[in-house]
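Just one chain follows, in the form predicted alone, and it is written as structure tokens.
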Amino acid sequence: MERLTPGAWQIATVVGIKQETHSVRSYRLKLAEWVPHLPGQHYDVRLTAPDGYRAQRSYSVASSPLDAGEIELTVDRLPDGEVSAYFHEVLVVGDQIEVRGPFASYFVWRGEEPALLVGGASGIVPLMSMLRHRRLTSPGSAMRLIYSVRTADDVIFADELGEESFITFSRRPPEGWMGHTGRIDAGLVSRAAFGEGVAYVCGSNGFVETASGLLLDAGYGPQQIKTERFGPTS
């Protein structure tokens, strides 16, 4: 049998679903043809209606490349989002969908250190792939995460955010919270930044612009900052 290329569509079977927040779920997919991805890469998902209408969306992989045979896609339910609505309202364990990938070569972690990860809302998804892979392959390497969310109810991967994580709540912190509150700022960046190595920033356009500016002020050069922009959430 001829091996599929990343550009070829294939069938993936849903083998697990986890509710992360009120609007975010993680879907574990078993691939018919699996190749290891790089942390930070994404897959395309395509839905085809009985009348032939198609909708397509790209989703970052949240799992480590060491999860052989499977990938995890974490999907935020977006208003008027055709594909995300299908995931949340229709898809169940055992269903099959079309996917192709992995794609992207710029926003990927190849083991560089120190590495600073900066995510806003669902922008944490590709960063979680990096964090999970680092924990499995080189737990002693230098990596930190800055994560900005609105409220405690919006924290994705809440049970996996360890001591290397710096969380800020931009709207309503949980009761008794003694950490940072408000939007990401110079003080928070200075606490987490290494000042050397590489920084990965993922979120909305506004979040990426703000975070990148703060990193430049903290001593990172433009060549040290890699960015990926998501949709309207931040």
Second form
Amino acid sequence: MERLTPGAWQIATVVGIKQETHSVRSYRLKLAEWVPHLPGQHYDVRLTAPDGYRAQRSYSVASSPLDAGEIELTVDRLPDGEVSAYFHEVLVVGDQIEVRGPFASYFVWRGEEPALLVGGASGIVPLMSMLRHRRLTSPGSAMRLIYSVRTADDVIFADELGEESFITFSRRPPEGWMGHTGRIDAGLVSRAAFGEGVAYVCGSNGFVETASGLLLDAGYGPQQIKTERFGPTS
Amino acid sequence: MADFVSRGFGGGRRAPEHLAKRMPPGQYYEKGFPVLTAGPTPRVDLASWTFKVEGKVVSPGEWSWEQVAGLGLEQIPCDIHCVTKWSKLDTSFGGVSLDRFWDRVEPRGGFAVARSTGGYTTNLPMEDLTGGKAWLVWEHEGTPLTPDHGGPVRLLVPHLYLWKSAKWISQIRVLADDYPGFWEANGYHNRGDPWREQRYWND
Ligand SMILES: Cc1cc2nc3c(=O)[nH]c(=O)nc-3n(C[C@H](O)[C@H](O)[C@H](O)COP(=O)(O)OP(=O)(O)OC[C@H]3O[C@@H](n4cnc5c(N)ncnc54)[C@H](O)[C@@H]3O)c2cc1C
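Alongside the form predicted alone that was just displayed, please also present the structure of the form predicted in complex with its partner chain.
What follows is the whole complex; the chain from before opens it.
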């Protein structure tokens, strides 16, 4: 019998699907060989066609490692995306999907304090694992979130964003919005930043470049800024 | 598990048929040039930048930007493969072979660690850095390498996953023993051969 090493491919079962926004859904997967992840880590997903052709992509875990036996992946559907569109168009509860993980121990939260999370669009996914895990284990610890989305319809995890969250609407704010509008800027960073501790920045390459530049200007050292880039965008 | 088939998956992003043989396992065909970096893009000033080769060598060396550029500009056509799953085929870089530096310093160790401005490191056996397999590059497809892609000067080791091609390179240290670099200490494979799909520790 094949021995399962950490990170070996395994077949997971879809046990829940939640529509988060018009283009984003969360998929709860049940794993036979589950190991607790660190908030921020990702899994690889592999799809195999009948002729043997395969496609792989990485997806961050959105859930807390306290959800034993299961992980939640939150997938933004890209137009014509090979793997993200498969999630959205094909997968239903009860389906099986091959995954391996958790991987990478750099963009992870191990309880660092204070922690500033900076997410653009679907870049919030690994940050949500950090927020959820903090809520369950150390709700008093200093953690804030800066979250940039285009419009009110694009806010993922809206019902879980509390006082620690500083949202900005880069395209169109909702009616009566009193908070920040437009792209992330120095003013927004200065309101949310702790000036010490660690910052986690995740999103498209353009977003990460802009946001980490603003953090450097705000006094964060390069070693205090951890980044994760999702999208081939340049 | 080779016989697992994903229900309803046909494969929407296959490489053109004549290129399929050049795609390592698990990679997809990307026309753009995405970015992977573990931190903010450092601001590198070419006027004060130098490239050092030291450690277990007969005579350590240090080169200014003018001296590196003065070694000539070789065109390096290649395919590149990123561990985040994309491969870019038929691209090209401009730079100089590391062999030119090895001729000068005479390495005496079997391993090396490349270091970047900003502190990033990656380890490679000398075998992967000698014999026309590795370059310092400062042009991509005929234009200066941009900072997000590792400019002004990066390492290029196209036969390994791209994290081995240290961006913003400033130093190579030759060592008697192997010592894990940044991603290699954070869960990624020590060697990183895309054709053997050496992505993570246990691969
Ligand atoms: C470590 C890591 C973690 C990730 N975590 C997540 C996650 O939690 N949730 C998530 O949704 N995605 C995540 N991603 C991105 C994910 O891996 C895929 O790249 C994404 O789902 C697109 O794959 P696809 O097969 O659908 O599209 P593809 O078929 O690969 O690409 C479709 C086309 O869209 C372009 N494209 C790709 N990304 C973007 C983009 N962001 N904006 C505009 N154009 C784009 C491509 O260049 C291509 O031309 C993560 C990536 C990494 C490296």
